[in-house]
Amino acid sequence: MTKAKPTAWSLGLAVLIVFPLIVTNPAWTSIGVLTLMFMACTTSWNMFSGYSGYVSLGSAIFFGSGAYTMALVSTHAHMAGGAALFWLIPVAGLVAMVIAVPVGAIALRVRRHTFVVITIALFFVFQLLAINASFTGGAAGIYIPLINWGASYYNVPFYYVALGMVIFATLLSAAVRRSRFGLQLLAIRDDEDRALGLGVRVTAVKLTGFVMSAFTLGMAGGLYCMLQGQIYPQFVFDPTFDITVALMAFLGGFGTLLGPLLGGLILEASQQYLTESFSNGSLYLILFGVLFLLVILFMPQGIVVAVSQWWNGRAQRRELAATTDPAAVGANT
């Protein structure tokens, strides 16, 4: 499996970039749009929660944010609607990364049980913010330079950026879990304690891996606002949105490097085929359930874990029935 794996990603890469160019429908090039972004979302979420064990239900702030920087900066500068917004998204993925900053310093004072009520508190206190703030524009939201694209094209760049930060956040989360800081993190997830007292920094470790994972999470809200056009708070600023990341990177594999990237693949356009197909009623959410529910069940350390258990136990029972073969044991004889 370990010669496999290169030939694995470049595959599963090579379908990605040629999807739009086979698939053409706007209906099923937005929904990759839409899944690519949470790939990249889930895949940094897990590169801070998944390897620090600290599970976040925050993400939510540097994604509204993010779309909040594209709104504002479009707006005020006047931009016209085009390819040149694209150039706004690493900047709102940095003011993501700001905020991420005294919101960290707050949140990670506490333990791991404490750090999720205090991550949804401060959510709320953003949304709230949103909401009645002047300069958000309020529950009106804001809308920005509108772009003049075709319907059959105008999907497409946003799919290749997507996956620009797909790749990117992946490439970072594989980068960090090899190098010494991702070793320090993944100390603190196992026993916190021993960590600070084999010399770990724990709280710059845990704010630095924060703020880091908030960045693309903040690129991926700009992306949003573009796609849309126009943001509301109680679309970027979602709760659904906390949990739907979390529940991503657990279904495909809590602190893997593929799993947060299978979870979102399989979640995310799962449920948007099924909103599409099933929209007169609530029979996808029914749908939607039992399929997160028959994972749990039968697979409750995610995808990939239980797929590498098996694969590994498969091995080793081949192995075994190899060496009590009475015919291999009479040649080796």
The other form holds:
Amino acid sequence: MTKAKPTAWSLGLAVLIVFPLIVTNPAWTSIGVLTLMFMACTTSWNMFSGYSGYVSLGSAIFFGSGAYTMALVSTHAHMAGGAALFWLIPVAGLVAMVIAVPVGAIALRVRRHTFVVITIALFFVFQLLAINASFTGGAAGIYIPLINWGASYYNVPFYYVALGMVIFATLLSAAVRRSRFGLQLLAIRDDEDRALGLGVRVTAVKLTGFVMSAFTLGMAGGLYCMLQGQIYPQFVFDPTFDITVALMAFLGGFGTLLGPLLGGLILEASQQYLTESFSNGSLYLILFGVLFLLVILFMPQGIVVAVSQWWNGRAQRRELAATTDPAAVGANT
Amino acid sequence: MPALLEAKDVTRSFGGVHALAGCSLSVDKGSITGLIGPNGSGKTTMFNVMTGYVKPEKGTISFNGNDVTNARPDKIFALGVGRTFQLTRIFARISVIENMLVATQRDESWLRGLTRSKSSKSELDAAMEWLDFVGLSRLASLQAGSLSYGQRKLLELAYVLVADPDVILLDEPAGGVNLTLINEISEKILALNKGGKTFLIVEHNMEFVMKICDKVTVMHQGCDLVTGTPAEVRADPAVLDAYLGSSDDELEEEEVND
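Please supply the coordinates for the form predicted together with its partner chain, as a counterpart to the form predicted on its own shown previously.
Every chain and every other molecule in the complex is listed next, the one we just looked at coming first.
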């Protein structure tokens, strides 16, 4: 088991690395880019919301801010379309973090369900701002400098940058889980007042987690803007983004490391595939509805937790069988 | 003996209810002080005020000579005041040992928490040592939510102790616990007290209080009624009056048994 885990992780990574080398159809690589982007976003969201239990439905605030950073900086600085724009991605992440400070300071004044509602309200404030402010170009959106890469090659650089983001977000999330800070987030999830009485600076810890998780979300927004070449307020400040990210984490396994990656992979890839395969672009919504009902009914803690419980239960049953039935010993070895 | 933790004329109301109406309480260094009184007399509110969970309207709280009247719970804990809750509170979805680790550093900057691992070797050792002290070390890797009620009480005591506070406030340590465990808990408290720890204990179990406390304060309707040794308190007619007519008649029984 100790060796199986790193092997599985490196195998998964290897598959993701070679994917665009084998599958060259732009329709497929485009699905790959968006899937990786959502995997990174969900992992980053989970690093705060999954660990602390504070479910944020305002992640599009940071995604949208990152997208607008990319659009505004690249157009105002008259940058040429091309790989140089990738340098703006970390800038987009940093801007999202700066915005997350006041947003978090307001939203984290309240707890649990009220927090969810406040994040939704703040999200709509940002969406309205993007639609109505003059510097955002309003509802007409912004076109960023055109990137002249051939259609067959266009997605590949985006794919690897998005993969880099997934790796970054996963490593960061794993590091947080192992740190004292991560333990404090988990303590806050289980009993915030008790944690406070054991010396945990809950306000500072929550705000730090919230701001940290905005970084990758902002970077993803920057990448998305660059990929699309243009942005509109309703597409980057999109309420379905808020919900999708949260649902991906719940499907895969809220608060686990692998869960958000799996949830993002399954949901985004299947959504993109269904949208492209059927003329009715909203069919996926019905299928997703059914899927979520099934998950909530049968695996309320998500796929990862359900599978690992099943796996452990199976191992225990085998052990039990082995101790009670001598014939089973031979069968198992 | 000098007072280590002291509340002076504390007032606090909730709506129209005066939970505390000018209550004073002092806990001497090295003592085991009991805080008793009928249900609703303000004992838990007093605990909450003393540990920063509830802000007093009037009055002052001091610890070790410092004024901590409006300090936050984490600050008060950092100074060296640990507490347990009446309804046991543990971190249910992390392991027993991780529960302990949450409390190992009582005064560490939150920024430091970002850059260091969950535990150092010495913290882990200390955590295991205290788990051993309460007899839970073999359950260290178990999820804390799977512990029984009694085990949760012991875990709560252990993780307050691991931070090495100077004074420990226990809210009904014997509540809902079987007799064997009550004796075990009182032995642990006495052993820790010998080692220099100061205790303030809220408890309804009179036998428990009379056995281990050096000094007892009786609260009634948000005020401190009587303070004295267990024998003095027991003989005080005002105390009997306060208890008579309330649902809590354990003290009466004590008298009858005597």
